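First, one chain by itself: the form predicted alone, in structure tokens.
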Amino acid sequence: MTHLVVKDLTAGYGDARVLHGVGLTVGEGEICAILGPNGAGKTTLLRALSGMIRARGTVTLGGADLTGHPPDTLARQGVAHVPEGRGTFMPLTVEENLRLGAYVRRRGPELEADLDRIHGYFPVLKTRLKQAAGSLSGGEQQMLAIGRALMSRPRLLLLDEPSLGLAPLVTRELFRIVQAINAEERTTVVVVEQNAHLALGIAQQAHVLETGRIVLSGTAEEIRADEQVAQSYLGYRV
């Protein structure tokens, strides 16, 4: 069933164009991967999607119309953006910025379970509550900003660039729990990400962006299997 739309997306920053005419879908509970060299407008799509920034276009999300709502809107429609960088609050607590993930949602005992339901992702924030998030290491940093992300129970989780400066144990631990998010919660997930192995190993479908364009889709099978894609992106010739 398709869950998410995008159709004829055109966005920028200031008079300067980005996206151009971008057309994707993602069904429900999928996994998509968003590859691309840099500067091919993958972050741009992510924040258009999430309402960051301005464009025009149509996307709707299991059929209502996100088209031109702010991100306070989109979060409350059910949209999660974890961007690159993590976007966590360095003075505040573990707990803290976890309990503003659900900031959306009305108080009540759902978002003690919903702690809980965290820490069985990611144990090691349950050790670290109390710390400050500046504490944390890149890694564990980046587990919360996704934790962060899923107290608001999202229907559609935007991942950018996860697997930025982490350690490659770590990165691959991480996306193993993404996959375990998605196979759990049936979470619709669309990850930007540099490491094509890691993302396509873990996705149903992938797109690739060049200068704002899509110019290559598939399944994630069919994404790897091609022979421009092996080349620019996974290092090997098929």
Given for the second form:
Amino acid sequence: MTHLVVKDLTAGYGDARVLHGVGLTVGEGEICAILGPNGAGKTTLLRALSGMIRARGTVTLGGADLTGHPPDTLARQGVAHVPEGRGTFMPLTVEENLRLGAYVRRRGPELEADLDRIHGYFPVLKTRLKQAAGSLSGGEQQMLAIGRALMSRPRLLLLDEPSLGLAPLVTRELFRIVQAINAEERTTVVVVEQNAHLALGIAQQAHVLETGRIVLSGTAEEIRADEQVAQSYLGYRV
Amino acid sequence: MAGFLQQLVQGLGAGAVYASLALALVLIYQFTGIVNFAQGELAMFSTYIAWQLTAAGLPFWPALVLTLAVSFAGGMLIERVIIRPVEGAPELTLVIVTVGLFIFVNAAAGWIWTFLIKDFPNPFPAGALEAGGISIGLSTLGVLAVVGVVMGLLYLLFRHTKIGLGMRAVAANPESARLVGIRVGWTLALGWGLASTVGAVSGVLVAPLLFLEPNMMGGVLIYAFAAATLGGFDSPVGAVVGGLIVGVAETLAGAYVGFIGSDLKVGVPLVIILGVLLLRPQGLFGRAVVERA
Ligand SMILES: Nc1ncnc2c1ncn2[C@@H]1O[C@H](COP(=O)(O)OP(=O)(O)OP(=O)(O)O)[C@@H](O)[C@H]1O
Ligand SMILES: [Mg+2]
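For the form predicted together with the partner chain instead of the form predicted alone, what are the coordinates?
Next comes the full complex, this chain leading.
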């Protein structure tokens, strides 16, 4: 069943158009990987999906029209965006960062249970709850950012380069957790990632974006098996 | 020794007033990065509203509550109407806008209430408390108490309510705040409303000590700038501590440093501002800005 439907999406900054009619669909509970070279417009695509920048075209999530709404409205509709650079609230504590993730929800036992759930995924956060989030390491901040996003109980989770600046071991662990979250919560995930190998490892389907257009789509296996793609976009040989 | 303590308490009383206006400055700076040069004038305007209400026969405290409510709404309105259109504009534009607001509010007050001085009722009884050879005016105690209550309420708001957490989130990272669902525009307006309210308290407290007239807050604003600079423009706690230090420093310098006396006292905040900017630009409690996102 398709969950996220994006049709003919165009977006950019000022007069500069970056996305030229992007279309894709993601099934409910699936992970979709967006690959592509630097400057292809991957971040811009996620920003358009979460309402951070204005976009034209249509975006629907579970049948509801999301097009053209500001991010605070989309957050209420179940879109959670972990931005490039993590978007940590640096001077606030780890716990406050997590609670802010649940800003659109009511307080209550469910919310407290979700906090525990996130400590289960990221035990290191639990030991740092009262610490300023800005004092966390890069990897810990990435975990915090994902934890924050999960606190909203999203229907759609947008992850922008979760591996950025992390050691390979930490990255692998992080992707394992994203996969576990996806499996346990049936959250639909769109992940942008330079590390194509890892992203394809957890995704059901993938799209290759180049200069604002999708130039190749397929299942993760198909994309991985495409030798030409492997060389020109993914930077490794099969 | 008793004389020194006497001066100290007096300084704290003056400092509490500076602290409240400094707090208003810091509130707005934290949310919008704007140094609101009109903060003192807004406080002055609020004070006139309180005066008008008491002149119309309302008892002081109800008049104050009403004034604070009007100031809150007025602050929000100013953000929505005047500040919103220039949000994100270069620093110089923002400075010009708040200076323009300063001139406008000042002129408006003069136009409505004239530039003749008015007596503002002192809400506190006249007597003094004698203890250990020093006497503390009840109005000094009153000022300290009112400012203390304001600080306490703000602390509760910021630390123990969801709205307060949202406000701190907006100050820390507006973009992320939007992504978690906070309505940032309204939060900024709320910040202006709060700042205007806190500023109004400082105006109402200082008016009985000076006379009410449109230029009443000019001097206080300079002290508040010194307080905010000393404490750190991004730290509410710093604003309060800075205000108290500035008040005490000014009073002690006036009393004990021979050549300063009461005429040169106003030089004290300027010396403090210069000294802080040279030695520790982020202030005592401020975070050093490494980069601004
Ligand atoms: N805030 C901005 N203002 C103007 N142009 C921008 C802005 N952000 C990105 N761009 C431009 O949009 C294009 C796409 O950028 P985007 O960040 O979406 O690429 P990306 O695929 O995420 O790249 P990377 O892999 O390096 O993160 C680039 O040409 C970039 O210069
Ligand atoms: Mg990017």
